[in-house]
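Shown here is one chain on its own, the form predicted on its own, set out as structure tokens.
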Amino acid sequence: MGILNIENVSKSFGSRRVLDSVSLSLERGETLALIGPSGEGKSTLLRICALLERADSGAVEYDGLYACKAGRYAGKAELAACRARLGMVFQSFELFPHRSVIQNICDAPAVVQHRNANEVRQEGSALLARVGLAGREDAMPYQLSGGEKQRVCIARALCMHPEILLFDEPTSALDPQSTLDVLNIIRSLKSDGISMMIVTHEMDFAKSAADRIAFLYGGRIAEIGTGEYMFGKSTSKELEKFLTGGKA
């Protein structure tokens, strides 16, 4: 069993079945990339893993602690314990516009985790330096570029000390240089032993940085394996069409 396990998870929006009995495990310390055509359920699956969306059926389990089992969700205390293990980085940043950079990073650790405010601020400043934003503590979100906002989001997630980091297309709204900066930061996190699941359209990044890649098609995990397998040895016609720019 991995640190994050989903089993037979299904999700529909109205009459449209987005996920159909999906099972997937994220191993401890693993980087797992989710790829596939738009609308195939990648972000929905990630949001279910982040407990931001509820599955219609199936199980969602975090290292022995169930958030959902047989389609029934746990109580508030159990869900809070599960959420404490997670960090989420959104493609739309989701920074509080009226709070400074350091406040965006430090508010949750101080308030939700009841940690010492001064110690959290010191850690927040160190994390800003790590993502290349030293000295930007008092900047407001509107003063930042898209790439800088995404780096603040990564620092914010890390300040919560998550065991699992979830990224939902973290470079989709960024220019090429900002994309490279953010992807290099994500690569550097592998050495921290953080387990990561990343929805991405950056195939070169998925191939070089992910331990495994899962291809979603038709609401299911159609193919999964290492980059070497997925980009060179898989015989899946749907995956081949997707990777070569055709319609799967």
Given for the second form:
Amino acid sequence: MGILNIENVSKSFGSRRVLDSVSLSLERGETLALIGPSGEGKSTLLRICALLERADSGAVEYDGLYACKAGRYAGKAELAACRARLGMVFQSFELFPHRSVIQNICDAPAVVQHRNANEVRQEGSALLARVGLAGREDAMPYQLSGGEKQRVCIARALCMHPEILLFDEPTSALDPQSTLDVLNIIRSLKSDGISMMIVTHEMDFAKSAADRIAFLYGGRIAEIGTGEYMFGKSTSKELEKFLTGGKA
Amino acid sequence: MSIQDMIAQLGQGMLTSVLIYALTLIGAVPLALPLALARGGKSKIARLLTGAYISFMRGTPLMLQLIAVYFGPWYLFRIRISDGYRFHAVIIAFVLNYAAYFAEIYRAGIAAVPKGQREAAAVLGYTNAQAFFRIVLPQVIKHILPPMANEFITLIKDTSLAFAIGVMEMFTLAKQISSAQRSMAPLIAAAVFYYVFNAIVAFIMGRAEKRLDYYR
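Right, the form predicted on its own is done; let's see the coordinates for the form predicted together with the partner chain.
Below, the chain from earlier opens the complete complex, with every other chain and molecule after it.
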């Protein structure tokens, strides 16, 4: 069993079935990339993992702790315990605009986890240095470039010490250089042993950094495997079509 | 009537006007928050009820509401109205009316904060209340300051409507003295009072907006 297990999860929006009995496990320390055409359920699946969206049926489990079993969600306390294991980085950053960079990083550890404010601030500064933003503690979010914002978001998520980090298209809104910077940071997190699930359109990154790649198509996981398998040995027609931009 | 007498009488009226103004804000600014939350919330019944309330309050004249609040207890329940109730009726009617306007402004302000902000807060483990007060509300305040400044200024002029049920605020007194003395002076004094009052409120609101300029 992995650290995050999705079992037979289905989800519909109105009459549109976005996920159709999807099962997927994220192993401890694994980096898993979710790829596929737009509108095929990648983000919905990630949001269900982040507990931002509710599955209609199936189970969502975090290392023995069930958030959802047979389509029924657990109570507030259990969900909070599940949430405590998670961190998430959004495509649109979602930094809090009225808070400085360091406050964005340190508020939740102090308020939610009741940790010592000075210790958290020191850790926040260290994390900022780690993502290449040493000395930018007091900057406001609007003073940062897109790439810098995303790096602060990663630091904010890390400061909560999550076991699982979820990334929803973290580089879709970034220029090529910022994309490289952010992807390099994500790559560096692998050595920390954090389990990561990443929705991405960066195929080179998925191929080189992910341990496994899952291809979502038609609300199902149409193919899953290592980069080597997915980009060479798979016989899936849909995957081939997707990877070649519809020319297959 | 000497100038001193006139000023003393007008001063009394000014005090009443300022009191109506302050008490209305003290009541309506917080009351509008649960109204706005119910109006934009999940419960359909609460949405319908607050929607009807706001529609009624905004769709009928404040003067009519004042009269209804003042005479309502007698007409509906034959409760004797004491003279002291006059001022209370003004405050009740003003608070109920202005809370409706403020609630709509709050609702728009809350809707203007992107959903992603709440989601980011949820993933970070904030409770709904923590997310609202630490993340959403500060951003709402920045959004709503300009339209609230408008309402704060309108309210100053609306205090003169208290004359409808005979509360001796600034405008009522100015009118009385003016006709008794056949003089324009009390009306000019009233105009100056309202103008200066407005200027002070506009200045304070401008400063508040500036203070929130530190972020975008």
